[in-house]
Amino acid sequence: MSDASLAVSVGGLRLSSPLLTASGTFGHDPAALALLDPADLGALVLKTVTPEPRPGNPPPRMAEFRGGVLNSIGLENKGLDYWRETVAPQLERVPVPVVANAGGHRIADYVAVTTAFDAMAGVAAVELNLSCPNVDGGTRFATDPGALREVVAACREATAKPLWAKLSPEVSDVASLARAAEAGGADALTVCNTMRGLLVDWRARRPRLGGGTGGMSGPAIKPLALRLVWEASRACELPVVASGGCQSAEDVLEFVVAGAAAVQIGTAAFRRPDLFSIVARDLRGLLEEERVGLEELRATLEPSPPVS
């Protein structure tokens, strides 16, 4: 199969590959892409930007465990003004579409960042981080369908660019949140963000992270992410970008069968920044071996038959 066999359409973007970076895992530096063939990476999803600079949470901010990583970065960033002056000029040289990520505490925060992104030529789409578990009140918009619809609708008015809503795993009914994002005018969903967890140093009788709890990512959350992708994709017409525990071509295809149009890889790329090219190569091989295309596989998961 040719490279074009991996091409997908997601929320207003045509991408050469279904593989995307996950927000917060590749930073803002386009130089990190030097390890990759642009045909292997569908889009570069950037770290969250807030209107004002944020110092982030106290260290230590990351800790590994057997199933992945716990992080408590706290949306550390230098703010919108710095981003506009220093980062944005570099984005037009990035060889793949750039999805900028907007964060905040209030609707006005999201609108301000989205409005700024709308004016930047190097930004192809905007992802709304509505579900960060590492800041106070960080999940409010992603747990209340009414609030989620309101912030998405406000940002929809602020940009003509594709708008993606990143949802939280810490909900009892992701379907209602997916429909709220669709009603607000989102073009795609990202499912899902990290999930709050706790690691403990029992000798010190203290949490292993300076912020106490943190966002859990890595292979341990893949079953949860698969379920949420499946439920969200069945609940609305929006394409779903899966995020949570993907580290291989087999994982990608599991998410596609569950309903995903594309898949973000984050934690696994910490150890292997060139993982996207490895997964893309393996993905082409599996599709050729099975003589099937991504669109043919998408959302083909069937419920298990009832036990007689």
Given for the second form:
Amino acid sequence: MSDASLAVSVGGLRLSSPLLTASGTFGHDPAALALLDPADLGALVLKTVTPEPRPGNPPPRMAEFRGGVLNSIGLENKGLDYWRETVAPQLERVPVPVVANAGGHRIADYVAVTTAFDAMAGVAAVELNLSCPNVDGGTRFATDPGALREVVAACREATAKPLWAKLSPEVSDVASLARAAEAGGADALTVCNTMRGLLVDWRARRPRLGGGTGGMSGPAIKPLALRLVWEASRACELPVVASGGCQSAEDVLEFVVAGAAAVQIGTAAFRRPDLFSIVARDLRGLLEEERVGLEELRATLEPSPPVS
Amino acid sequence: MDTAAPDATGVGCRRAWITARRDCGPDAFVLEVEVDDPPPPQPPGRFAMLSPWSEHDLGPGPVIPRPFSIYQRPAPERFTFLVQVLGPGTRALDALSLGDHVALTLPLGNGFVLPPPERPVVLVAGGVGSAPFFAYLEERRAAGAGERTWLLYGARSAPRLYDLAAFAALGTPLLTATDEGDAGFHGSVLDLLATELDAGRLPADARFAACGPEGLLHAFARFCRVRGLDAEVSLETYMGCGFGVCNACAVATDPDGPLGAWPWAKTCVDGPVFALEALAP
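Okay, that is the form predicted on its own; can I get the form predicted in complex with its partner chain now?
The complete assembly is shown below, putting the previous chain first.
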């Protein structure tokens, strides 16, 4: 054990650990905190809330492949009113900062949810899900820099709390999207979301998911996420929260060197809800061993990336 | 009480080690593991997520863990699981040796709603669907209700009546059925249930509960609805996490049922045991 500090700063938010849950993989409410030691968690990032209830997609909603899982949940959630009444009061008792995640189809949807989050004492920051692959039109804001800038700017008007924009991996030029989020007034970027994939049951001649295609997550997408974190962090001044395939302290440090200020752990915590403690312990060990701090390591990757 | 949140006392991901392994049938085994810091006694029907242990990351094995009913608890710090080897998750567990570590997340799910001892109970199992019923039978026997608790155990063939000797040793009434007819009743376990009910050898006012393949559970649900039987089913759906965060294990509910108007329940936290009237017909 060592006492290397894991504290980091992300877009106005001071976190005791760089390890965060990832939206969509740790529930709508804080109930699952019972399964881990919150001391090792920097922030609790909750599942997307939309203005209206959304029943989500038909099962099966998840299928495994070597290296990851494909999911098609379809943003199942009981809507903002329910969340405001039943979840928001619980958040004030959560021992770590809570990042609430807003979703929708139109700018007005994002603004409505962001406005509501702004009024909740238990919400420390707002993450905009601009990139869900499992809803119709879910990636529009993520692929068009103009649209993305517009939705971020509208939400910026709606809250003084730190505002994070969660970007999609399904873009040819993440740098332009990162700059659009920055121009819109975001405080940080989350890079990235799942990427659409397909798994096939060839005997049945059908997709293995009820929703057809689904979002890929897990260790298989780590190289994709690393590349995007690297490109996005060099394209703008915003801190980047990495999300995609992280499952170890080594992975965290790869993301930090590529430019991440913090790292979300999602799919890997399905199997090991105690992973946050394991990774935090190992991180302290590695930092002590190398006699280096997280801030020092951040964005130290060389050489320059390809022209973007 | 069908909508109560599961008891979270003692829930967590523990490092357990394998203390015994016993093959049973052509494709299954009973895995016994031990932990240092066991949770309190659990009602029958709750479950655990299992995967190979790794000290620094996910390590070998599948990306997501696999759910198993708590089969037996031979000592406070020991649990057994009945594992049928079906795919990469169970093959990874099959490959482990005595002393190897597993990641064991438990106790999860809700468990059965146990009727009072004087009320008869009829349990219907298909294949490894017998797993949650061992503890149920033990519990009933301890409550002095063993003779009023029947297990109807069906499988494709006799070798797939997994761990049958252990069930027989409980001394509670046990009837078997095989599709191939090499043990017990020749036919499905549901045909056996119908036959016994029609002959008056099983009480229709019993609490019924079933666990097994999806086809069996659907047929069981129809059967109970037609006959107006009071029944629960223990479901197994594809799960990502087992503790309510991934929303993958959605099961369609009856909007007029006890779980309310939302069209889905989570098998892992609202179940795996559901009253029949909670589920969409």
